[in-house]
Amino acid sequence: MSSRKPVPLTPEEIQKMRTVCQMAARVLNHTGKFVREGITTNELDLIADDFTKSIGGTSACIGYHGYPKATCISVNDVVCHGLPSEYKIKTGDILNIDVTVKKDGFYGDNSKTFACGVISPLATDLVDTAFKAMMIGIEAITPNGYTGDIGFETNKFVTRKGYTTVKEIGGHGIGKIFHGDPFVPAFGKRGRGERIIPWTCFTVEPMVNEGVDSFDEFDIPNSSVKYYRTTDRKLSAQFEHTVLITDTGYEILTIE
């Protein structure tokens, strides 16, 4: 696990980090612009990478623990690591694309949920509601503060709304690895957690469900990463940001 430990970036570092979350936010809003009717999930993927390709990052996700494809996309019911496909995206739907792009040794993070048409009142309050957690777990970092306080006020106000957050699956550390420490939950409390240590990163990603939090696991085929749908398959939306943490405050590196 030591590897797995946050270490503060140095200066150039963080600039290594800046330029790859830039990069990974250009490529999940130039893919977004393709969500529409009949389009299927394997071609907004080859989208991804083809883009990924052309300001010359990687998807981080091909090859990892197996997984196939550059991107995860997960429809109306799938929480997360959705695999792409031949299905054809309909109007009413709902999809979280998530991208992560590698450049110089550094990992950049993010993801949307993008609608199809004209979705229901639910599904749109829904995913409003899921950027906002995400939005309000942000505003609750502090440095030296812990995760607990992010993931308490995520799922104070996601619960005031109705809806449940997922509390195994969650945000993560990132810049020389993809995944590392810190966990950084929906759900928590204040002053607990793991400590929140300047000059790393990690994402803030929750996932809010229509109903039930819980979820059921299936396989992906040659992989051991897992993708996941709500046990009651109602909805399920989320939104991805990756972090830098300052000496007072924070910095969101995803924004194109």
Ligand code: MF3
The other form holds:
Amino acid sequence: MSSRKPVPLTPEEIQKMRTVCQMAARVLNHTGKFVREGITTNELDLIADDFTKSIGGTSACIGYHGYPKATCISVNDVVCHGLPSEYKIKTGDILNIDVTVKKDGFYGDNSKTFACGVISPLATDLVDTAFKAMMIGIEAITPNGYTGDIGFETNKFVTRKGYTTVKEIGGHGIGKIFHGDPFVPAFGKRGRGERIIPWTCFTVEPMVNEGVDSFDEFDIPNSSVKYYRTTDRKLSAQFEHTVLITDTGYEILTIE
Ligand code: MF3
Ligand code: CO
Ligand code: CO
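If the one shown is the form predicted alone, what is the structure of the form predicted together with the named molecule?
Starting with the chain above, the whole complex follows.
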């Protein structure tokens, strides 16, 4: 029986996580190079899927709870799980591309928010804040600490900038399963939440909204996965890394 509970990985399993996470980072960076005015999100999705196959991986999102695409591409007010479509990216758009690769039974998950051409000063600041929010969250990791330590620092930073964090969706345990425990919130209290266990992996993926933290839910045909848009239709930005918890700290795995 497979459990959602995090179990410390063996050295061999850690090596597999390093490999798949590096692949996920390569796919994300490769795909991001094609962001330009006029490209459709379906075209970006195909680029990601083709490159994933070319390096010997599979796109984990395809068929996940009926999800039909290789990536999630969330444009402007889409918070996450944006479904690639015939939408043409235009100058001034921000778009999060979220790539999860599977290889040798392990998952690597990462995302970045890209800009198409020149974007507004506000969008620039929001994207910059989302990146820093992720890094500040990662830096708050201590082995045998708590997920609330991560969320506390993330939310403090974001709210001081005048933005909000999404509360209901967040990071997750990852390894032999795509989504497991712990839940890694972008808000919280120090010393609360779930224990951070050495030699396990999870993602840190705060969603940062320009306006309100609430969102509306939308169906994806033939899938139980939903996508979300900010209630006020203002911008949302996100970055995601998969990290390995060590006995002395952490290692960011989704780096080329
Ligand atoms: N990669 C997303 C995450 O960060 C999950 C996407 S699941 C999908 O957890 F089905 F929508 F692709
Ligand atoms: Co994730
Ligand atoms: Co992801």
